[in-house]
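Shown next as structure tokens: one chain only, the form predicted on its own.
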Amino acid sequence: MAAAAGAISVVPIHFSLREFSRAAENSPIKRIPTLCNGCSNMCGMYVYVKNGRIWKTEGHPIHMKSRGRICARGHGMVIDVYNPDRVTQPMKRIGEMEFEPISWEQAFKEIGEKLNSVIEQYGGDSFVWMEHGVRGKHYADILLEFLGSPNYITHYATCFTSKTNVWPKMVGTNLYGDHENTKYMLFVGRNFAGGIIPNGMNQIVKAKEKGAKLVVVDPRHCELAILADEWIPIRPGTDLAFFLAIANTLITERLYDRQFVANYVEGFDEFWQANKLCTPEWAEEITDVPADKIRQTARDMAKAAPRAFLETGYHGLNAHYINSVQQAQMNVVINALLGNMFKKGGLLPSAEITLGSLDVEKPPEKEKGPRVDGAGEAGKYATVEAGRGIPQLVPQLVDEGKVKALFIYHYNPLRTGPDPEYQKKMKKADLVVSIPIDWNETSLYVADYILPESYFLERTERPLLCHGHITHPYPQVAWRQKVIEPVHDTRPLLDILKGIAAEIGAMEYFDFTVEQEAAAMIEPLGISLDRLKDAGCLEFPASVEEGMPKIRGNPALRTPSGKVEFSVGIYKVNGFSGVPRWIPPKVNPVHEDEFRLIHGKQPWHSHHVTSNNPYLMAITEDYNGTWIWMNRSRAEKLGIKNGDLITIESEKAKKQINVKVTELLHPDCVWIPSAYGGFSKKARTAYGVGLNYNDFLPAMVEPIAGSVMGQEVIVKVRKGVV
């Protein structure tokens, strides 16, 4: 196959049918890398091309995420190039959920004078640009700064708010498991097996085989847990009164690491004045966890310290509370009792290495006013991170006149935002464009225009650092680029900008390609274009080093005093607690038919933004995937079997799904996969199938760090159609 890579196949212009498929069979197959796209840990892949057609993928053997591996999503993701419900060209509103389509050149005039109008009569804070993760924000930045807007939001208010916000405050940076040298490890919340990192639960096997504990806490027997040595069901909303009987217990019977405390650590007294009474008794009351099994978990993470840690995932509780962000306190304050940051088998930082940058021009500085949701601002949303933004918040806002243009990269807020029908009011806005694949939600009852990007596979993207999630010692770079040409008239989103930019004069500030970018990104390196494109995945020598970073012998964290600081002092002066403190979760299930609703992956879908690929999506059915799960003893009580139609109802909506009866869930919850509950009759492959937590959750904002309190809503269940 390597031989043949590089071989051009000629057939003639003319030729008949028998000639053609000796042609086709005998046409090289070429082995392009590059990176999957079903989920954000973006694993590196080989991507197998006939013909000009996608054959078959594989993982790439080098990067730190796939390791030479591919989960079911990047498998079923590849094959979506060719989905027949993806948006082909530009289209344009005519009606209600009525579109035609139009050329490019059509839309980007007609945008471009819409957005200039819009500017010129509302000012550049008018304009918000929104996105899933932060793959755009390179070029959105640029048109931010043109247009002379600060309001840059992402979704990750339904993601990892929580931990983004504590951990740089607490640490200075971002520190992962090292689970493959580590001889405990404790997840709460987070499921490696669910939302998979390929060479994550590769790394906590070979751990496993080495002799580590693993031990998982959720409401819900995960697909983690069927790999875990013990499973500690506890109730949903509790983990932070689980965490500080862990503290509690580490501290009074004297196990946590002194000697790191008094070096490392600013604010331990505050700390422990704060808690001192959140004994292992006054949890379990609270968790349903006995006192006993978190006095034995506490201890034998200090026996095998400090190669023992408290999984850090972005994921899992940090958006879920009104409590999320005292939850990420104390995993902070527990690993630093352990001992465990900077050293091997406990926590360390991501592997770094210098890039370089393309240099073009800048648009000239402009006076913004204040973000227009208030993140980071003085006022109600001071201590939540500008670069996340609230992105919950930008429906009412659109509604209040104060966001006149909005554009919507690869996002869908009207089916992963809180309230559909909230999230509708965006269509207010004077001009809304949305940037997806397919035709989903938002692009239907939204958009004005509709001008969809190349597939992934169709497309070059700028050079990444990998890091993040799992421990990896050695930095690497690793590039996105295109496998095959459109199959339909799309294009990628530089190339879309700069046709908005020809329309309102701002081209000179995108005239670049992403391989100059590309280029001038690696020149620090000492590598070239050509053997990053061959290898697709490159690896440096090691950067990660043991031991905490000291300058003239003082600790140097990131922090204010150099140390990890128990006690945050940007809450306490915008009147918060700057320690974590018990807060009990928002709202909590009272009468016999009512359950906290929570929600979470499957090995096989990320959210919703798998949910119209056909392959995935048999695997849904063959598994049942769609039902919602419920505890047996609660199920009896209410006169529930395996496989009944329920109905599930909160203030928000009311809706029938089927149920799944099990002992593998706390009593007081019922769980549901995140991935259903598509109502976009152009992406017929999820229109209709199951249901969405979204449909039941208000829109709300935790005041720390602006998460959506996901799993902040109660329901009422009763059997069959009411």
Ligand SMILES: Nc1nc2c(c(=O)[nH]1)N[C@H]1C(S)=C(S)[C@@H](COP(=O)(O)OP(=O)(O)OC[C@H]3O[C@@H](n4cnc5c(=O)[nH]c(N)nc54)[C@H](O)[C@@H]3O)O[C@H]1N2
Contents of the next structure:
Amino acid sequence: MAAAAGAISVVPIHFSLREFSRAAENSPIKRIPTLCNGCSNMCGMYVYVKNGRIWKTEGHPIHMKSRGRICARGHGMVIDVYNPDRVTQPMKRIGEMEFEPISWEQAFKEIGEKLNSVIEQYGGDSFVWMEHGVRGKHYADILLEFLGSPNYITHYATCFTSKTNVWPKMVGTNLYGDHENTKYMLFVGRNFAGGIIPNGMNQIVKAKEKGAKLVVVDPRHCELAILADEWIPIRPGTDLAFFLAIANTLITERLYDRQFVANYVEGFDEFWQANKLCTPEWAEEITDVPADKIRQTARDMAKAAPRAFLETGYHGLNAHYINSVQQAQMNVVINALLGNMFKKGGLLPSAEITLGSLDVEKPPEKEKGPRVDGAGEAGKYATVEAGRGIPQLVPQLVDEGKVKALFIYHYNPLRTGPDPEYQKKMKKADLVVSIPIDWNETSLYVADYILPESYFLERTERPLLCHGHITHPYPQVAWRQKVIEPVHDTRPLLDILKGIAAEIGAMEYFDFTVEQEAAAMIEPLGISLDRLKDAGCLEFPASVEEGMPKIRGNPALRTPSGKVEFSVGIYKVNGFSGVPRWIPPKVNPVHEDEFRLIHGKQPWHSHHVTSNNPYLMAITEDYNGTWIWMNRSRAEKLGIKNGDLITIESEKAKKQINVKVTELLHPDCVWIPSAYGGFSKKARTAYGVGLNYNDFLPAMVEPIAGSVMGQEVIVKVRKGVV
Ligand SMILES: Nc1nc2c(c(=O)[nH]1)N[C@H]1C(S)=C(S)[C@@H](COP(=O)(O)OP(=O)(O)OC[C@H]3O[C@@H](n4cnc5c(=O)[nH]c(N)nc54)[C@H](O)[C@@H]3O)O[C@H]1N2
Ligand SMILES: Nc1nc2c(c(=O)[nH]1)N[C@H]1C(S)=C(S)[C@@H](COP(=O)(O)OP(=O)(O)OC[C@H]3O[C@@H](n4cnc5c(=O)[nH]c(N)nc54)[C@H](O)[C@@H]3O)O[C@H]1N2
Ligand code: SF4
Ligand SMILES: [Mo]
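Right, the form predicted on its own is done; let's see the coordinates for the form predicted together with this ligand.
Now the full complex is given, and it begins with the chain already shown.
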């Protein structure tokens, strides 16, 4: 439907439909390699173009994340370039929900003037750049430096900040499961088949075909559990106790790799002294997992070690609880006890390669004040990574008058951050600029100006080094290239920033093109830009080997002791210990009608951004995809049947949704898919469909890594509309 409507604009109006279809049939097809933007995997893809329009897409055969396959979202999302709900040109707010289209020139001029006046009046520190992360940072850094602001903030507090805080401190690097060569995989709160990595699933299937065992620990029978040898439905929020008891078994039964611990672990005794009493029987009470099952799991893993690992995790546990940092620490401890680090079939680092960079004029360094969110600042949130920041504090900081100008790029905190009503406080800033692709909630409710970026198929970006989340010994470089000309009056980020820079006197620092950057980046690799352009993704000789890395010839890690550190000194603040110790969840269900609200990805949706895609939402309709899951025994007690409408309520919201009654969920919780609850009237397909867990969640800050603690919320459930 959308395809036909768009097609008419590229052929003369007097064409009949039959003439058009004949012309389309005869026109040549071009195949262009690029990168999907459906989620942070940024899989390599080929896009086919016919008559100047997107024809179809498929996975890039080389790219390590896709290896020939892309997921439903990748297929569905290419068509959003023709979605009628895109922002088609710059917009200026003229009323509560009203905008008027303006020219780019007018937008740049007015934004430049306001920005200048805010900086003059309140200083550089009052400016904040918020974004999803990675793609805009390089350019945002130039603007921040020019304005004298330290305030670069990402979405990561809602995703994985516990893991990324812990691993560099304890291991000096990130490591990833070598799925293909392993004998035993323990997945806890990580669902490769729902929070998808296409090639990750290939690797798991290959491992299983070779006889590897897969155990999934998840309160819900997630999609990955379908492939698992065992599903362990743990009580949500108690994984830390499960991990402590696994470690306890490995140590008391002398099953751990004593040589690895003696050579490469620091702080073992401190850990053991603190956790001696965390037996499987102790953990059974807390986790609802039988002590024998915990013992057996530890023994099976030890037997397969070092070709065994605890998957290093992602969103599922790392942003959800008051004890998320300690559970991330335990992930390191268990893998170290298995002695699997830097070993085949265990954990390996990602392949690396050194890219060049374009030599451009940099703004003179300005003295900057402390970060407005306190991340990385002594006394406030000293242990939070400053490079990630604490986005959920921004609305409060605006309210307090500490943030006056705010740029929000590729980010929709009103939908993906806690408590949308609280997020709306951002509107009070003197200048709010949103740079999205569509009419997302943040743009509609809080932006003064909306500057639409071209869709990912309409722009060329800096090349990327591919790595992370799955091991692949060969480093790769991949390039997002423009596939079609922009359908609307939109621009890529670099051009948007050039327009603003020209108004504030910073043009000389943006005086380059993406192609110049690309050429400089690949220069050390000895390949031409044309070769990368043709291939889209290139692979280089292997850079990952087994064995501990070496520093000055000796095996050592990039940590203070050169070893895996079981105790993190800088965590010893505010009553925390350096080694992980049991901390119960912040809130717990008590009464018969109370449940922990938990959530997760659905395979055919990305966060929320795909919920305005008619094709992907058709899948939702076919499968009752918006329904909340509830355990059958609890439902029966409340008189609730499959398909009933129920009311769920927290201190923040009270809303209704239909229920899926199932045995495949732990009784303590209800599980809600995370893609729904759109409230932007201008995103018409998503509007009003399903519920968003963030509506029920108060804004909180986990004190060590700064996460939002996305599942520290209890809801009351009642049958019907109450
Ligand atoms: N389809 C799809 N794929 C995606 C994305 C997407 O939006 N959609 N986003 C990408 C991104 S940014 C991310 S971060 C990853 C996320 O990938 P994952 O972290 O795998 O995804 P989640 O669904 O958030 O969480 C995984 C599982 O944790 C379970 N879980 C919830 N609470 C608990 C608990 O207390 N204990 C245990 N053991 N398990 C629990 C959930 O039931 C869920 O099945 O996916 C990436 N891929
Ligand atoms: N309700 C809900 N909240 C969540 C999650 C969830 O699944 N559901 N997941 C959590 C996780 S794991 C993560 S990683 C975060 C993600 O949080 P976000 O980064 O906010 O989510 P996204 O859906 O990736 O994209 C946000 C916005 O970016 C814009 N956008 C998309 N593509 C482009 C582009 O190419 N250019 C520009 N300029 N803008 C673009 C869209 O307008 C979209 O509204 O959310 C977290 N919070
Ligand atoms: S996993 Fe799917 S949505 Fe994410 S980048 Fe790959 S193809 Fe796109
Ligand atoms: Mo994420």
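Positions refer to the first chain, counted from 1. Only a predicted model underlies this, so the values are computations on that prediction, with no experimental measurement involved. C-alpha atoms forming the largest set that superposes within 1.5 Å between two forms make up the rigid core.
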Practice task
Return yes or no for Gly505: a CA shift of at least 2 Å between the two forms, with the rigid core superposed?
Solution key: no
Problem - Is_shifted Pro524 between the two forms (CA, 2 Å cut-off, rigid core) - result: no
